[in-house]
Amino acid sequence: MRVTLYLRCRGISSTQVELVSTGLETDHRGILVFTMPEGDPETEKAGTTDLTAFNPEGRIPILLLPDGRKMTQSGPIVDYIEDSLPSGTGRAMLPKDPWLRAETRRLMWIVAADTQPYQNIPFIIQAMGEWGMVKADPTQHPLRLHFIRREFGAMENIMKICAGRFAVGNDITMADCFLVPQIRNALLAGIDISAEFPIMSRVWQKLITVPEVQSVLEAAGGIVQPFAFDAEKFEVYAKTSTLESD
């Protein structure tokens, strides 16, 4: 969603950058397993299904060159993207400020290093199954709480210097990008964002009102992050490594 973001917001065309959807499965511990499309021409050549074919990570997004070269993790995309276009293409989506630019890339960078990998429900599921983490709802669990609410609690202070209608000036930038599909986590979480964090808040229902985010949420599911694993099978596995261990 960051890059999907990004694409829209920065008014990138998809005869630039095609976007192509995966499969998307659950394995036996009831996360979800992103997959090559089926009858694309990569999953052909890849003579498989498996994403770690493509990507050794076996995550998204990857960026396709058309020299075969891939680039993987989303702010390494946004920022090849970033230098490879025109001058003059589109909204900026970086302050011309120094600084502000840094503040830009700090709050990005507050969401993919300290705050997404900590809150990640599969994360979350393998701990509670196989490190002997308390078991509770994957969704609303103690660690992913605490992780949202330690790293907003650091943006809100960070966005009381330079935050305008936007977390970064009066324009939508690449942080904004990368808030949005984190606030839908917390959301998912059951945290009260306009309550513990009003600063945020007020640039999230800012951001919702923009066209280009209220597409890409709605092509997502909502403003809300969808229920994301599959509880049936995560209560068989949790079950299991519990009797496996004892």
Ligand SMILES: N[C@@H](CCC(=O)N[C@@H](CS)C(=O)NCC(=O)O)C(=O)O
Contents of the next structure:
Amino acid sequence: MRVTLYLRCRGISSTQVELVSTGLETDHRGILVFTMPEGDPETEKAGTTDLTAFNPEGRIPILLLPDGRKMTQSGPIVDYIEDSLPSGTGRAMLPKDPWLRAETRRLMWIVAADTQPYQNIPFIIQAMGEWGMVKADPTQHPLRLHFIRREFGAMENIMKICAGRFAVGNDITMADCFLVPQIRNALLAGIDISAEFPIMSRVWQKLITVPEVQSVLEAAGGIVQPFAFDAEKFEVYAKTSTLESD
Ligand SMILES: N[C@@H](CCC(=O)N[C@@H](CS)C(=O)NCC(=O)O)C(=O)O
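Could you drop in the structure for the form predicted together with the named molecule? We only have the form predicted alone so far.
The complete assembly is shown below, putting the previous chain first.
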């Protein structure tokens, strides 16, 4: 979603960067596993739907270039696209001022490196099933709530200084593209961002009026992340799992 928001807000057309949805399966734990879509020409070329043929980490997003090169990680992907575009065209997604560019990237890194990995639901499911972590609804697990609140608190303090109508200043930036999915994820966890993080909440209220953001959110199932895991499989896995892991 970070990359999709960037593409849409930057005004990049589907002839420049085509978005391809992954296939989806659940594993024995009930965790979603992304695969390359059946029937896609790139899947056919690779001869497998296994995502690790495209990204050794087995994660999305993946940027595939016409010459076959593949880039992963949302930050490097948006940086690469941004650096490849003729400058001065379309909506700028990074401030001109070097300090504010650093502020933008600071927020992006806090989301991508310090928030998302620690509140990741597949990780929480595995930790409950295999490593004896306290059991709770994975979407509202205390570990998840702790790390979202810790990092949102930090971003709130940073945004006291750098936010305007958007996360950094008065124009939408890449930082907003990273914040939107993380806020939606916090809403799934039941966190009341208007009560706890008023500046972030003000920026969020503005973001959801931006037509490009609205259409990405609509296509992704709404303002609150509709996370799905296979609860039945998870129950069985959590009861019977041993220390064996994959
Ligand atoms: N740091 C990576 C995170 C990528 C990531 O965790 N993607 C999730 C989907 S939003 C994924 O592919 N999860 C599958 C898995 O963990 O196996 C980035 O910013 O691109």
